[in-house]
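A single chain, nothing else alongside it, follows as structure tokens in the form predicted on its own.
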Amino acid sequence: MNAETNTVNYLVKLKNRFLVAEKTVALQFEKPTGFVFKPGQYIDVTLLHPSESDGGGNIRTFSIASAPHEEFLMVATRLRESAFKRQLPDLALGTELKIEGPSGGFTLHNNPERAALFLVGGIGITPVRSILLRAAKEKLPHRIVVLYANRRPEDAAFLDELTALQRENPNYTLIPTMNKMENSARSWNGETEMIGPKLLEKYQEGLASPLYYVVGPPGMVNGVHAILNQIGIDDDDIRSEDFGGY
């Protein structure tokens, strides 16, 4: 991955705090005056006065989940048994932070003559709403197809919200697809397949020159980052970015 940085310090207040599935929250924070970034990039959250730590250290790497015109900066995350993790669902409104950033450069390709192929793990969908909400919001003439792998739906966040914006962007389909339903309380009539040959020969069809855009658990994308390798998709098409360590 080619990385775009630049990066700055900013102190910024806690604005809203709300659950965007089972056990994966969302933090949205004032953004700062002349914030600038590309949907797809991340920030580096501190905790400044947090009241337990561990060998983890008081920061983490998020992705930007909001879009640049929303008024808000939000990020969203799973929550894990960490100290750091633990803290999230009761931070207090009006708690300041820091955040650095942003870097990276896992955004959407210039050429809109190229589709866009997105094969997402779990919370991996964090940068890819950003991009969507962009895409549809500046009508951008892409074709973009979402392939959003969970367990069940109770895990998919931002599900609703981004099927729903198919509706704005016609150049956009989302592909949700739960392996684990057994485990689920709901009902589902959509995919089950994991990401993989089956799923991949299905939805990249009739897609010119696709661009394929990995993300998700490390796991999940060195395996499908294999699986395209095998395939025959060069790596050149493939862009990729994992969320370890948390």
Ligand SMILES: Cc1cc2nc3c(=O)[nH]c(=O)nc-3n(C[C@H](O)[C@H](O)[C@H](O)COP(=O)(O)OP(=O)(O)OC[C@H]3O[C@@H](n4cnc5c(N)ncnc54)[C@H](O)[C@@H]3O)c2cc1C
The other form holds:
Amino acid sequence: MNAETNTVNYLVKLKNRFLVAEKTVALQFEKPTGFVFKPGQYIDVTLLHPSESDGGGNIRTFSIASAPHEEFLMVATRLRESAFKRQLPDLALGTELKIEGPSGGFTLHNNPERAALFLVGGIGITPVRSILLRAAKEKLPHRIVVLYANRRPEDAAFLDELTALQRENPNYTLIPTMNKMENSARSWNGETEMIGPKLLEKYQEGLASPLYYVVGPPGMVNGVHAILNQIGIDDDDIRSEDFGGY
Ligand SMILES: Cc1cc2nc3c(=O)[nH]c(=O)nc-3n(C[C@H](O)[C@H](O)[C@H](O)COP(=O)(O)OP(=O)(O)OC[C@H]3O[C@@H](n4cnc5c(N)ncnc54)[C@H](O)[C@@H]3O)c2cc1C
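Other form of same protein, the form predicted together with this ligand, not the form predicted on its own:
Then the entire complex follows, led off by the chain already shown.
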């Protein structure tokens, strides 16, 4: 137990690994006995026996993408050219890693009379998947709308799963938006704007005193936060999780 943060260290084994979008890998770990977390929280993951290292070190913070009722812990990340990430596609199943957590307060509000409007950039979908699966499983009455922005469908992790989840939860709507369809091999007849005043006005209409949840890379989070303020949303109604490091 870390006295300052109340987080706990665990050794966990890698159980499964698969792509969830182009250059985007999900890692599933065994869930340690007694590991309790709230959807939306994150963990620190340490590579214990790195085959290479660089200035970025051997630890990364990842939101927990799995829901508490799932039997595994899952994180998902964009594969990039850091030493840490270069090792992920080759980690043998059974490899032991250290996780520390859970931490963070990017969690769904309790009052179901207020709607939740999630504004998600790319890999920022990880904590939102956990929140959405829990809401469906527990039949939460909250009205939840998710604006999920990517360049192309190929980049959008968990897109099919979270689209299908709408059938299990009538209170939840997913609005994916793709702003670089000229680079995609797929067809698309959904939204193509970046998250901005036009999409916000369209999809917040009719929501009961919404809370706004902004999550993704820092540039996206700061930009969307500023737009929310410009259209008159008070900081008290905005919660954000900034994936520092991107
Ligand atoms: C609360 C939180 C949740 C996150 N959840 C996810 C997630 O679910 N999926 C995901 O892909 N990424 C997530 N991130 C970002 C993740 O921790 C990495 O920073 C990111 O994936 C980039 O790593 P990299 O190896 O590609 O880049 P690098 O090139 O290693 O990182 C760039 C620089 O940022 C530094 N850095 C790395 N991590 C952090 C950090 N956490 N804070 C500040 N500086 C850092 C490195 O030391 C390096 O100097 C999250 C970050 C935070 C803070």
